[in-house]
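One chain comes next, on its own, written as structure tokens: the form predicted alone.
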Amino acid sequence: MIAGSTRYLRFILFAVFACLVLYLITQSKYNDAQEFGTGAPSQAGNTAASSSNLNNQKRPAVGEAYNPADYPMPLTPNDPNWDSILFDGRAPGPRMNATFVTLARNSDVWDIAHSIRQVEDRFNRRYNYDWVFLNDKPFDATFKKITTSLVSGKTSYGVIPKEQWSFPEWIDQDKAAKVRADMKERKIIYGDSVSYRHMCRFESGFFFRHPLMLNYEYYWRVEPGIQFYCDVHYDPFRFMAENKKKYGFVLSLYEYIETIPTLWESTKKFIKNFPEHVVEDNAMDFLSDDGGETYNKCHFWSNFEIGSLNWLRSRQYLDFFDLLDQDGGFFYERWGDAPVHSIAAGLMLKKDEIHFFNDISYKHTPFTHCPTGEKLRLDLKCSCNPKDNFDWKGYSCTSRYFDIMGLEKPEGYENQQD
């Protein structure tokens, strides 16, 4: 009996010793894998370990002052942590006081779900920025459930005040109705739509004043059903803040003149009434070929834009919008928010406060921005066809932007002009 107990005790001690040895071997291999980045691609010295260490680094709180040198951003493949987007976990560095913003209806839920998935996979899963959804009607439970499940940051849902989604009292309803009937007859896109006009007016003058937006300084507008084709390795919000940019775009083109026949006349009236709002070294040459006498119809396509909310809430911009609103062109014609934002940026911002995000590939039917340059597309793991790139086509205004900025066009742009 005693012998049997002894053998049983030896067996237990041997089992414990074997488990301890196995644990030490396993832990050693795990540490080696962390140290040398086993199983994960490495570039320019980036490893899983460096990414992990950075993720554990203390980050400044939102709005807290920081030294940019302490938190370098990976703008090129040669920069540290370029490949960190490949790893799980939150990206290191500070966060800006910023949000995504989407104007949507409940019926848009699956189209916006696609857009959110694009944004999260390519960028926000590592940055966790908030998302504000706005609608002229209350969002239903399905819309909230689906979108909240997809966004890595906080979600907020707001209803647009009725006065911001209706005809102002000074609008002649009969005149406006005749305009819509005429545009329908001439087959002008959205020419007979009342809701489209409310949308353009809201995006031009009110979205940045909604209570849910008031606590933010930067916004990134995202539409339902869009596509992002390339990884975003850095924080565009932070890029805007650190480089003192106030308006960012990816696509530009000529506006349909039948929708804005008198917009430039109202703009010239604004310039005359508020000369103090027109800055030196502005981008007027992007808007006009004759020093401001006429409008060449160029505008930034505002379904994608990253911008400063403080600028939109400034006295300069509000004076511009109020003048346009009183002139009634949102309803007597069909003024879009894209030319309104673009003209304002061209007059009120210095040229170097406007930025072209060549490295953010984007599609909103029917136009695509696919970064020019094969090496850049490969570095960004892009899935877009460069033949679809709209930037250098004849109906694009991006070439004009490069010219007024004195920028050298990227290598290979000539092959995308047709």
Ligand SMILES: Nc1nc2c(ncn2[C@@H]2O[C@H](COP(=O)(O)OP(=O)(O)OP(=O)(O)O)[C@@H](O)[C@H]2O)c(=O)[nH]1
Given for the second form:
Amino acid sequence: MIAGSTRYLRFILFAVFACLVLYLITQSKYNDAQEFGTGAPSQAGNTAASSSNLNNQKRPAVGEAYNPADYPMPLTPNDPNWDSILFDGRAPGPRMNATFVTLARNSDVWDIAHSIRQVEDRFNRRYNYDWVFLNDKPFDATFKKITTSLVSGKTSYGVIPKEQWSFPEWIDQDKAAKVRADMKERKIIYGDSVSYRHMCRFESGFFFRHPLMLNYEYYWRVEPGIQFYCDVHYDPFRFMAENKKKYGFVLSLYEYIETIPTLWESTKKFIKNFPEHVVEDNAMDFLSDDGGETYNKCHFWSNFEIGSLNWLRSRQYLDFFDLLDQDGGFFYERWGDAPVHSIAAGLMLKKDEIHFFNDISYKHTPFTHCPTGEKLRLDLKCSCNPKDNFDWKGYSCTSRYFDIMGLEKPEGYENQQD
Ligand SMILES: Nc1nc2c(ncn2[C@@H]2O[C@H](COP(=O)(O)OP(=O)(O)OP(=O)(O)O)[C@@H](O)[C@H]2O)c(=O)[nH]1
Ligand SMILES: [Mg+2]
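Pass me the form predicted together with the ligand as well; I've looked at the form predicted alone already.
Every chain and every other molecule in the complex is listed next, the one we just looked at coming first.
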């Protein structure tokens, strides 16, 4: 009797022990997955999962930590599961805290409809990111109806506060008017426009802190009337997050000096006043050929940008914008947001935080970025004419970007130099 109950007790103890071991094993697996942030490289471990497994996977909530290896994201046609993302309805994997953003007038509705349709067909119908629309006047019902019908994510519509679209009180209006008259005489593009100047100042200093943008970490800027010629296969937002990129571009070129004669003087003042904001290993050599003495006019074309909103909202960037705004060049000259963003990126980001998206084809009249490399164009189902690619032509700064990054230029670039 006693022997029987001892055996019974031993069995129960063994069962409890086995349960405890099992519990510990499952818990430690769960914790491993939780400890990974969004910073680990994305290409790791994308070997096994089949496309249907990928699509049945529960995705992490936006902002929730995940292990990139659990959600393989093929970046090139050579990576496994490339085709699954292309053909299946929704791309598997996590979504970043990101949005498209467009500044537009009501009259831009059909041009932006065209842009959205292309972004959706080539990318967003599989990812369903949100889209924020901003305007200095309220959007009308037609604009909202058409754009909401085209965007696969959530849309929202914001009006810009008056003080972000008007002359600051320290600007001498007579002086600004004389500048516009003079620029009109000299036929400088948009030289006589007041609204263009408000637009450039808003895109330089305010879009990223509009209340509708505050909850997002990354943005992709889209303008009316642009073209996308290739499939965007992977998630560029996720690429930015996992590879710690803060600014992405596709086209770069030289700025018209008539629009920014004193921008570099103000930049030098910023460097002097805020030396702590200028980072080591920056991309100054993209901006200057003499170590910062003069500006070579190179800039990333900001009508396409994929970037970090937290960077634009940082003290460093805001100190730069405030200094420029006080100096008044948005109104006394015609400073564009492209050189402003580019100079900021060149001074305040490490050069490897800036990314060139060769695989995203794009046209904003008159310049086209058509990916260099025939295999890539075929894999991405591109419809652009490689002869139109601006990257390696004399007026582009992309070659310089490759040089300062120590990157090898893509095969075939020599054939596209003129
Ligand atoms: N709400 C609003 N948006 C504007 C205004 N002016 C320009 N925009 C938007 O600001 C962005 C840049 O303006 P664009 O006119 O495209 O300037 P650009 O790209 O330098 O010049 P082009 O495209 O060659 O005309 C676009 O998304 C426009 O829709 C304006 O007065 N009000
Ligand atoms: Mg434009």
